[in-house]
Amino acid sequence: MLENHATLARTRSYLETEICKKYPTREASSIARMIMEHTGYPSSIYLSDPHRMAGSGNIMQINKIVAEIHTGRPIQYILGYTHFCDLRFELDEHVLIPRPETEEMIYQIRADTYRSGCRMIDLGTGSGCIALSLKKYFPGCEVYALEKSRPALIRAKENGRLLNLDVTWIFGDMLQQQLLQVEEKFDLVVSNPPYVRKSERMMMDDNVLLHEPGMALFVEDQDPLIFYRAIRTFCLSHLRPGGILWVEINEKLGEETAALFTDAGFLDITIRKDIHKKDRFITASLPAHGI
């Protein structure tokens, strides 16, 4: 445990040493920085005044956080929040922790120009990070978000309230579209659906498997594209002619996923790579005259 009267330099060193027991060095350094900032010591303080003594209350809090890290619980759930697209999102175990790849998708969408008054929807919103980030970057557009988990939808709505961003929240399951009460047409449909095959679980860390909601991550091996077929069906009914689709995908199933939209008559179907050069996103559009 970190002792009382530890300096900030000692505190940071202790954190990195302990976190390295669970995480790679670079990730441990990032988590240590998050904890220092969370407990009142951002880098501007501990770098400029490394010999300053950490408060006893702060040390107690740090020791508690480190104990939770050793259990494998993700730091985002321990702290109760994360940052995504320069926004702070409150999190709990009912919602998936947003990934950098999803943030990358939002930044790519941001580079496109959408006229004021466009209507957008995020299918399977979870914490609301996609929908609320779109509203931030396109304040003149109407943004909707669909979610089938009531606890997740409660969390998303609370994030919207805390961020003072106006999104229309819809409770519903994209796999049961006959029950959806959605009549609007959209210019942009975005989704990061479950796409990890259950056989790929063995490649994932325990901190993900034991703590994040499985229904937001996994699909059955015998039907890994189930959500993409549902997204395609939704688009055929609710995406305006000329409208655009963005989806995050399993890097191993890019061609198969793209074929679903090719077969349905979508145009401009493109498999896009993420920063790690892996197939990660698909964009497509409906013909201007419709299908």
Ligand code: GLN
Second form
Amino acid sequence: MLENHATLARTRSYLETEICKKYPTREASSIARMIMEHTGYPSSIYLSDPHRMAGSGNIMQINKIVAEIHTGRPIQYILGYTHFCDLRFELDEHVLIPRPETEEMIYQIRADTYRSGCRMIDLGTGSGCIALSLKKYFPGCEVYALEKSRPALIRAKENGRLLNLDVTWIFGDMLQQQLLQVEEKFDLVVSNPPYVRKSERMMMDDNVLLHEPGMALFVEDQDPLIFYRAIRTFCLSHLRPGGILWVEINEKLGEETAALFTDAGFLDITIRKDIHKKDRFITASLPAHGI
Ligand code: GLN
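Starting from the form predicted alone, produce the coordinates for the form predicted together with the ligand.
Whole complex next, starting from this chain.
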């Protein structure tokens, strides 16, 4: 436990030592930084005034957080938020922790032009991070988001309220499109659906497996592209001729996933890599005359 009267320098190094017991050094250092910031000591304070004593309330709070880190609970759930595309998202165990890959996708979409009045939809929105970031970068566009988990949708709506970003939230399941009442046509469809095969679970860390919602991550090995077929069906009825699709994908299933869209007559199908050079996204468009 961190002792009372610890200085900020000591607090920071204590955090780093403790977190290293659970995480690789690089990650531990960024988690330590997040905790310092959360407890009122951003780097601008602890680096400029390292000999200052941490408050006793803050030390109690830090000891509580460290105890939770030792249980393997991800820091984003412990603190209750994370940052994504420079926005703060409140999180709980009903929603996936937004990933840097997904943030990369948003930055790539942002480089394209969408005129004011365009409609965009995020299928399977979780915390709302994709939909709300799109609304932030394209304020003149109408953004919609679909989610089948009620507690996730409540969380996403709350994020929209806190960020003061206006998104139309729809409760519904992309695997049950006959029940969806979405009349609109869209210029952009985006999705980061579940794509990790259950057999790939053994390569994942316990802090993901035991704490994040499996519903948002996993698919059966016999049918790993189930959500991409649903996205394809949705696009065939809801994407405007000439409209664009962006999906995040399983790095090992790029060709198969792309083939789904080729077979259906989509154009400009491109498998794109993430910064780790893994096949991570697919973009495609509908022909201008429709399919
Ligand atoms: N990239 C995420 C992970 O590896 C998976 C996201 C998803 O299944 N859509 O944890």
